[in-house]
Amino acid sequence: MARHKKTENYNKHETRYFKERNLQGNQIKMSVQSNESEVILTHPDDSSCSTTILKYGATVISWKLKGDEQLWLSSGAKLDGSKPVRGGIPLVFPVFGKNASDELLSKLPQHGLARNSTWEFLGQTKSNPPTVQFALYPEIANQEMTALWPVDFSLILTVELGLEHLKTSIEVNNPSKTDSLKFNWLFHSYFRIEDVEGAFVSNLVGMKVYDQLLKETYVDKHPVITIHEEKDLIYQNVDDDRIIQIVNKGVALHTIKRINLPDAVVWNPWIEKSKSMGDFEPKSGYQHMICVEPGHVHDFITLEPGQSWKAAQLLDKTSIAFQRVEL
């Protein structure tokens, strides 16, 4: 039985459109198209800034403003189905990593099930800026995946497209009635860049961070992250206002804020990491791209029965703004 009703029907073997008109009762422009494996968002007000979610993950896997693409996507990506996309943003839920202290968690592979399942698209919910919404259920995620962790949940994934900015929020549900929902949360986002040697990731100075390289926690004194090497940082509990950016240039390239999303990961594989990666290419991608994740991985959230959970990534072209912090 569907649990989520449709806002628009769909012929699996057409595309579909949503179409924007004038007051005069004339067609403008198409905002969102639907086919069989994506969904692709126009901004009704600017045909050169649009975006592109695989229903296969509910994974963006391009974002352009102007006509220049935001995100990074390895050529040598997957989008049939077979695997988890290398590169956009891809879905993390119900676990971060690979873990091995939770009895069902553990029998996960790396970073759960949603990336590794097709969601159902619901439709459009808002004509401008356009915006729709996939949902997942036990029912039609991997059941393979589900068959390891046999826990009921249901979530809802809503992508908004502004003329300069992309949001992502998510809402989590436990439709149980007797047992609770323990889970991580976060978005993969890999953004572009020129090179990265020349630039940096700010305002993190001063939050307390696990590197999983060193496998050590420290409060970061640095003013900024730099890439120079292998870099896979966990920042825990970063304060709310603080507005992560990627500055190349003395330039803004990406701002990143988090709504009810307490960590960040900061991840580029480098030069060995990148060759390990069968579906990393070309394998000097790692020269043009950078990870900065919005999450809840330090701890697990649990929802009792018939409770939700919602947060959401902003990202836009905001301009530097350098925060100052007391260390």
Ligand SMILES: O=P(O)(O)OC[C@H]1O[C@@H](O)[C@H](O)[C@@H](O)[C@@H]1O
Given for the second form:
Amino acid sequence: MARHKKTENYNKHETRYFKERNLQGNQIKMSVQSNESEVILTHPDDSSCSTTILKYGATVISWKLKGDEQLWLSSGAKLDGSKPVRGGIPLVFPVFGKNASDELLSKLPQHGLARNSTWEFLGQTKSNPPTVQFALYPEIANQEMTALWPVDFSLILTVELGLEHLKTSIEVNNPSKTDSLKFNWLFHSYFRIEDVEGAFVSNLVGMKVYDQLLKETYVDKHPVITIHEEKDLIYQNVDDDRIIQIVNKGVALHTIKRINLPDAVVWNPWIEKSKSMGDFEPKSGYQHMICVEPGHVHDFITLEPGQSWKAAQLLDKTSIAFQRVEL
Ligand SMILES: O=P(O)(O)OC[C@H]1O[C@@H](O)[C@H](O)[C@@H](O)[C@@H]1O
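After the form predicted on its own, can we look at the form predicted in complex with the ligand?
Next comes the full complex, this chain leading.
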């Protein structure tokens, strides 16, 4: 039995169209299409703005603004539910990376179970900007993994497509009457860029960072982060008002805003790591992508029975912004 009320009746064997009406009541362009495996949102005021969400992992696999793809998706990504998607915006829950210390979380694979589970499509909640919701809870999550982590939880993901933004919001609820819920959350966003070596990530200067490759924590004093080798950096407790940007040739290509997400991972696998990932294609793809991943990963969030937690990632087109820093 679904725990979440669907906002529209939805027959999973049919493609269903949700139509917009203009002021005269005439039916106009459809903004949400759903089929068995994916949901596609198209902006009613500009059909060149769209996003596609795979029900497997509730993974955003495409986001187009004025027809330009914003996200990087491996050409070798599996979209058939056989493994998490390499690219787009996979969702990381309840654990970031591979946990070694927690009795239950350590049994889960790297990055948890949300990206390995097929989510329930709840329907459309707003017509403009088109907004949809997905849910995940133990009864429908990947059963091999819930057997390893027998914990009650309920997740609602909201995806909103603006004319100039994509907002992904998460609500985590602890429905248990007796047990607490301990978790990490992360939006593992893969951004598309023309040439990673010509780009930089801004506005993280002065932040404490854990370098996963060096296994060291330090304060990053670099004014910007450039990528000329493998990088795997976890910035911790980044000030709420820091707007992280991916800048290329003097233009802010991507702006990443975090709501209740204190951490940000910056990752590029570079040459050798890309070769070791079977689903990372083409192998030269590391030159055209960078992951900037807002999350809560440097420690765990704990929800007591009945409590909930909300956070969001907002991707938009803010012009270049260098923020003043007191070091
Ligand atoms: O190969 P996965 O499980 O999708 O992980 C990709 C990368 O995800 C990043 O978030 C981690 O910081 C990296 O350490 C990891 O390699």
